[in-house]
Amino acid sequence: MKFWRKEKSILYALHPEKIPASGARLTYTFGLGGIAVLASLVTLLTGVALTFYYVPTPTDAHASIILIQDVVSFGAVMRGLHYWGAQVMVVAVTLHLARVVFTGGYRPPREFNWLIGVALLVITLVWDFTGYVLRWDDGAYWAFLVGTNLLREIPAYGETIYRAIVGDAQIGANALLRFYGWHIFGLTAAGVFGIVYHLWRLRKDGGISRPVLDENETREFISRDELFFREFITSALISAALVFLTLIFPAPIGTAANLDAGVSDVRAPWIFLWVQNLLRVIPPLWAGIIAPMFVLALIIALPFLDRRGPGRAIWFARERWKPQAILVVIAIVLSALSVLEVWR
């Protein structure tokens, strides 16, 4: 008796019967979308395991992580896979959106799915930040304090938004519990729904973008079996890489947060180092609110600067130079600010 039949497998059924070979080339997609989905799945499953031991209170949060790390069987492995899965997810989602820009994959009718992808990037970054806060070590606490206080800089409604998110007039037990709830329920639900809808919308819009053929050209296809096999091999390699990172580079954890001590040399999570650098030179409202919103608005607008013409599904097509140039400038500026912050 067979315990698994591919024709009855949910994963198998999610794949189209055949897809154009041009859209399945490794050098076209680099499998970044699939890697992001796999990393999110690893992060989700390991996160569920960690909830059995994590205690979301200021007095016990850090101690419960130490318990997971040093006492619980395979606890360090679970936490390492959770940590590295989250980092790979952030990198994969970011590079996936960049790939879409550099290949013109946002062209009609895919503009709406581009917006869903940008929303998933935002969810991923906030998801990562809330998970960072739950460590409740010195770095996490001060990043939490600075990050939430930026909300107070919003004119007119800043204090209201701050209290709604933090749950109190200052950082404490309510804030930690609220961020724990958002991390394991709110953002998880939004992320899972967004991923499923994003994949469904991709199928509805005709699959991965592909070059327009000339009249005399015929399109080559690969079967669902071939696509599934490629994804299986990629998943195995990425899973092995996550295990390797977990064993060689354990998930970091600092000393327990000391709310009475002053701020020492504390860095923001690596994804927000550029914001921390800006906070040193310009007012908090501009550095922590206006600048990130401006960058996000530029990214959202990219498809609407390039809606027609040649160059679809071609890497670095000259006809699509405007959105590509904008994205390169954004990447260079944010990377430079982050590197400068590391060197301080």
Partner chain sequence: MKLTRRDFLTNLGYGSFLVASGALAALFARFLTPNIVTPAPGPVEIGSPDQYALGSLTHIENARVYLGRDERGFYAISAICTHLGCAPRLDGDEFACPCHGSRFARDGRVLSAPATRPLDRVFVGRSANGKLFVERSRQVDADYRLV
The other form holds:
Amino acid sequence: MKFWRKEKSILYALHPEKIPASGARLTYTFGLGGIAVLASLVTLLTGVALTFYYVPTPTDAHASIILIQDVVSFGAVMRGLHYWGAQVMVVAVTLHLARVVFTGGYRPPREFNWLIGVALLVITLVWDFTGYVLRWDDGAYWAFLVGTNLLREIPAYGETIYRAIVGDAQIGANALLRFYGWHIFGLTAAGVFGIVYHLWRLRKDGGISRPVLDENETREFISRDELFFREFITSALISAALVFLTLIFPAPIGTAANLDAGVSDVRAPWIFLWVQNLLRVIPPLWAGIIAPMFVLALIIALPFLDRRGPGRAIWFARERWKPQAILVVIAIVLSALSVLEVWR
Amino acid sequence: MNQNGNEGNKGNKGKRDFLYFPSTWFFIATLALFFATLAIVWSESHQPWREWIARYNSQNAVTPVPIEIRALVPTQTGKPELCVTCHVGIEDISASHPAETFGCVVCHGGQPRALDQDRAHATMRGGRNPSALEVAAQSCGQANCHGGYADPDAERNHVDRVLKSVQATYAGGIAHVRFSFGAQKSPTALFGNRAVSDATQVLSPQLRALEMFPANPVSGTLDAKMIACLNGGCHLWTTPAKPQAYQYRGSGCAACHYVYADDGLYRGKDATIARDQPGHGVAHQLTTAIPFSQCNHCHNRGNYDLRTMQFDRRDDLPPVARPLSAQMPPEGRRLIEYYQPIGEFTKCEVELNCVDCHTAQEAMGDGHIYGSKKDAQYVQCQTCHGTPASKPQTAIIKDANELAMRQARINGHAEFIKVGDQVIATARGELLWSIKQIAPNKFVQIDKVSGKIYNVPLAQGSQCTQDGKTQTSDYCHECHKVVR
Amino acid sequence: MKLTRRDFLTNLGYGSFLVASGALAALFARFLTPNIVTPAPGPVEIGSPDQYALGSLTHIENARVYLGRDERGFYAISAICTHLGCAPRLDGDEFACPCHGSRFARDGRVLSAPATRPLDRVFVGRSANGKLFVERSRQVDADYRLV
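Alongside the form predicted on its own that was just displayed, please also present the structure of the form predicted together with the partner chain.
Then the entire complex follows, led off by the chain already shown.
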């Protein structure tokens, strides 16, 4: 009896028998979706480890992170990988989205998967923000305060929404516990389900998008073995990179949140710096709720602005200039706002 | 990878099977993973706290302590503190504050569960010195310690009293300089380093309140010069701006109670405190056995020149490199090399220590505001020696827990007095526990620093012709000065 | 079969991968092992000596001991079963453990299994203010008495 049968292993089963070589080209996808999945796995695994030490109460949260960071053996590495895994995930997901826009990957029949993808972006960002809150250090506390108070700006239902999310009339033990619950369970469940659904849907939609073939062209394929090989190499290299990133730049943690000491240096997590900047100049409802929602709506709408001409699976195809131009404008505006916020 | 991608299945790299990767890329990727793991293990075994313990082991010829995280669980709080992991071997701050009872955080603040230097120290009270006057009320003076008692006159409210003492307010100095230059009409003190007030003023030289000395005076004015002078380190709120040998000291309570060597070097066992960098106490220890050298770090180091508004440092002091011993100059050289050349000193002034005569209330204040050192400092020669007409005032120790007994215990000479002993009582009712009557005409004194016993001669029955009513200690120096 | 350079490098790759995976697994296990643990409880003050009559055996809940007093003085019997750590209670003149039915005599001797070791004796002391205290972390032998 053979103990090991490759065709029965789960890794084998998860990969298609062959995929078109054009879709697997490095310069086509840059492996960004795969990197995002790997980063989420690293974050998930280290996150499980961190739960064994993290205490989600206002009195102990910060101290327990200090304990992980300084006292627990390999705790700094574990937390660092969690932090950097999350940052790489945000970056990879964003770039992946950009790649799909610039190559027209959202074209039918993949437009539904585009929506799942955007949902995953939102989940990733909220995941990131809830994790930031769990630090309960000075910066995180005030960002949390501001972020949740924004909910109150929503007309009519603001207070109700605030209480549904925060679980109290102001932030405190209840809020921290809820964000912990969302972070480690709610969002994790949604995220993992979303990733699996996204990948399944990708297979159902016929794999990675590719150009329409000319009649005399034959399609080249790479085998399952080759695909797995590439995944392995990428995973190993990215993992090693994450480790060195962690060792060189330890995950940040400030001093414990202190309500009495007042605000020292409040900085939103870098992904929301642009919101922080907007909040300085326009009313909170517009800056904190309407503007992000508008950007999100634009992103969701991108595929539907496509004129549906030729140009599928080609980088920067002119026929699809509208969605690309809008994404570039969004990217420039948000980056500029963020950079200005850092420089002020 | 790119290369592989282009070649796809056509490759000449041998047959690639599932989980079988004959390829240079495989070698590179796994090697990267291997080195990443190695880097993790390396960084874990080179954490700074490990290096500090290793340095402790190499600096102290003792049995090496194991390199591991140490948690001190003070009985007061029951919460583990990891400070001693790096600060292994640090001295207990004093016998009355054993670390195993109080720990570190109750005074120092900080983050006791961090092992990273910056993180652990970020929230410390007063930086290195929790007794700095800005924070003393939260550390030394916290409730049930040396302050915070409801009765403002409570003897244990040390921190509150110190804040009002002339050593902290510098009221006399400010008033007299401003008066001399015509900036105020009388030498009565108006300003202190900080605004203070006293609701229970009782004696005539005491003041009801002092205003804060102008914090932002117009530049070039007298007050601006004075602020610069004050910030240069002539009172308890500051330390010397540019300390040199013989000037090292802390601020706040530590200015007196935390002994610095004349060279400012640390001689304790904590490996994290640099031993070749001046500006550290001689050991991490508080004391009430304060040697004269500690007082001299402020009081005998030079002269304040009123005309130039500058401090002229003495240049006749022996170089510290000689070396002087940690706390005391060599026996017999104290008067010649150490004391102000211009002054006249009696024998007890060059043999005893300052704290043997000057009381806690003189040095730390009595809770009331004085406008000048002259009003605050009141102990005279006759306090202990009496006058030709009378013996010194005495009082009987009644209770094992009264102030004099506690002072003796904290000083480390509890055995010197017991309940029922007669000790000297000052004009303002303080007991000098270190001078007791052992026979009708015989008094002995224990030196609070060295523990030596001295005989205290009485004026009564001697050839002294002083008039105790009108002549103060200055007159005693006429006959009793020591010839240099 | 001749070992080619490619085979050698490949095998080295597998070796590196195995070492790295093994080390990461060990690292995870080490991560889970705490470096500081909750300290053993210190002395617990249990009131003045005259609160306890001669011949009495009193349950002190916050210290998890029974404080006894006989002609020779005070002693404390640990109220922690020597079988698996449950809490035996005084039942008539015997200690009965509710978890697995061990029984101990009034002096802590084992009367019936599954416990095989008598109940521990714990240090009783008198502090400077005259109050009694027990210290769980200090074990004493059965003869110990605070006079």
